[in-house]
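A single chain comes next, written as structure tokens; it is the form predicted on its own.
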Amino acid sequence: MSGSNVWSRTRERLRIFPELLAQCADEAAVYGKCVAATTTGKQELKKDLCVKEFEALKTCFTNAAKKRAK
């Protein structure tokens, strides 16, 4: 595997990220609010506090990427 191919694929994924994020704006907002609500003050984000919201965002990204690939 060539190193330049890895960077090409990475650049392509990063290039389409804003488009995918725009398609998942509602899910991203819900996840962001959850993270913000669970890290008030000096509290650190703990694993699995926002797992439901993260899974919804992940599913949305996956579906948006599949639609784009068609």
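Take the two forms, find the largest set of C-alpha atoms that superpose within 1.5 Å, and that set is the rigid core. Positions refer to the first chain, counted from 1. Quantities reported herein were computed from a predicted structural model and do not represent experimental measurements. Compared with the form predicted together with its partner chain:
- L45 shows a C-alpha shift of 2 Å or greater between these two forms [criterion: core-superposed Cα displacement of 2 Å].
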Contents of the next structure:
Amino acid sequence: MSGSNVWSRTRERLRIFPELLAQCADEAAVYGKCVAATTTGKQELKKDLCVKEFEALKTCFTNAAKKRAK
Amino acid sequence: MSGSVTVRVLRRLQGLRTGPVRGPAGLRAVPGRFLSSGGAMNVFNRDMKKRQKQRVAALKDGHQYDYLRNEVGSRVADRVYDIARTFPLALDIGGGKSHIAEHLNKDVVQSLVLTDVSQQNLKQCRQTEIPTRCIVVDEEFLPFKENTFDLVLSSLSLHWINDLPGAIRQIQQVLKPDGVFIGAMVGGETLYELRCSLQLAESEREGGFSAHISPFTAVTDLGNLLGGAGFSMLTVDVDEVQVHYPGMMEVMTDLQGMGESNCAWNRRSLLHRDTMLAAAAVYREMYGNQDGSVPATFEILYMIGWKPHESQAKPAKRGSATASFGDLSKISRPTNAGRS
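Complement to the form predicted on its own: the form predicted together with its partner chain:
Whole complex next, starting from this chain.
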């Protein structure tokens, strides 16, 4: 397969993933702490337990991607 | 958190005995995942593993992913040197690009048969002064006669074998009496950081988790495995290799480059990008180092087993003792006259 297709675009997006994540280190740390707290505390890990933190992380991530695309 | 749930669940499937499913058309074939009456497990898609290895071997810059195999290969070669013997004929199972033989010399191993399931890998085998024959062989079906080899080596390929007891038994058969098998395989707590991060992230984002890391053999099982196959004088030791990466994505990219992508039948064919993002954040937070890098642990299990032979030391017969424990008190203590 040559030229730009869905696989090459997906791979390109995955390739810059670490770069974008590095720009959202704070939000990632907050989300990570929220999930890690379930391993030590009494709180059991359920779906969407840390959804607020994750939404913040995802917004930061997509903004970073948009800025990069400009 | 041990995070060993996913791995142990898969190993416990061994104990399940499910019969064939009866449908309206009579007996339907059970998917290869469950224990059949033959006693063989079918966890991995061997065909897919072969394709993955072929693809990886054809990469132009594939050598940059060889660091783990090089390291383990050199340590296995060390163990070969520790045995003060010359081996006329040796077999390297799953040898890949010959990571072990490049550290050996002609005095220790006189002739080598290098096998791998992927032909591309064999084409790129490294330079070594030992005369080598390369054969494409599936590790689970060794095409060699009994009592052929003096030494069998295996480095980092046994963890993709479905029927491990059967494969070890075949290795024991192709060995000559008083031959030795030196193997290294990843086991136990390998990649536990990646496993835990993916498990937690998938639970939080999607409400459940699936196995992304393949099941590994525990150290405690190795003794039974080798003993059950007929090896004696076993030696098992564990080495932990920790590699630091910039982040979770790099860990996964390198694993793919090494040819270690998942090929279990029950693998999920996709990983949501939300889960990937969440897992990368969890990985960094739970296991990250001060400088921002993340570690990945590879627990390498080294095993040495000998095929029984009369010349090997055996436990002494009952009643053949020449001294008694009661005489211990009669051993003279060192006197002031300078007895050391």
